[in-house]
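As a starting point, one isolated chain is supplied in structure tokens, in the form predicted on its own.
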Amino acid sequence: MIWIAVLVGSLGTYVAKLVGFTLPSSLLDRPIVRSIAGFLPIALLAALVAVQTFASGTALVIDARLAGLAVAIVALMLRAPFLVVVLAAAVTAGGVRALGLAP
């Protein structure tokens, strides 16, 4: 079953890229299309972060991942390098779990 999903997803990605190559450049140069194309990856990444932070299977959970995300946001606001952001979030989440403050 998983391989069917992988194949369908791969085919969908290929078709989307093919359609992108066949569109006229006058359509792609419109300001609204450029704006949407610029914000779409940000929205998808934010959705991925939200799902990975607050979901466990089909349940909504609040656990150590939220503390890690909060620390990562603060580190990003302080313009810390990416590696520092990731390490700070991981250490925070691990510390919260080790202290038994969250599952």
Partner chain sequence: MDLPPARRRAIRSNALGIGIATGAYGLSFGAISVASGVSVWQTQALSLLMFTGASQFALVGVLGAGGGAVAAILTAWLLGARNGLYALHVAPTIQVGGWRRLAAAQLTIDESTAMAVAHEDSPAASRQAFWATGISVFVLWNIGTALGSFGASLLSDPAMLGLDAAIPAGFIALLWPRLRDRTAWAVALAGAVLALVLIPFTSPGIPVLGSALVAVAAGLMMRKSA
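Numbering follows the first chain given and starts at 1. The term rigid core refers to the most C-alpha atoms you can superpose between the two forms while keeping them within 1.5 Å. Predicted, not measured: the structure shown is a model, and the values here were computed from it. What changes on going to the form predicted in complex with the partner chain:
- In this overlay on the rigid core, Gly9 has a C-alpha that sits 2 Å or more away from its partner position between the two forms.
- For Leu18, the Cα coordinates differ by 2 angstroms or more between the two forms after the core has been superposed.
After the form predicted on its own, can we look at the form predicted in complex with the partner chain?
Next up is only this chain, free of partner chains and other molecules.
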């Protein structure tokens, strides 16, 4: 099942790239196309942040991931590079669990 997701997912993202090279670039003149395309990653990434922080299956939970997210946001405000942001979140969540402060 994972292989199907990997291969079909990759095929679709590639087709999106290739179609852009074949269609007339005047499509970009349509403001509705531009704005929806600009908003899509914002809405989806924000939803992914929420789901990956608070969801456990179909339950909403608060656990060590929230502490990790908070530290990640602080790191981003301090303009830390991507790897530092991700590592800081992982170390924080791991530490919070090791100390028994949260599941």
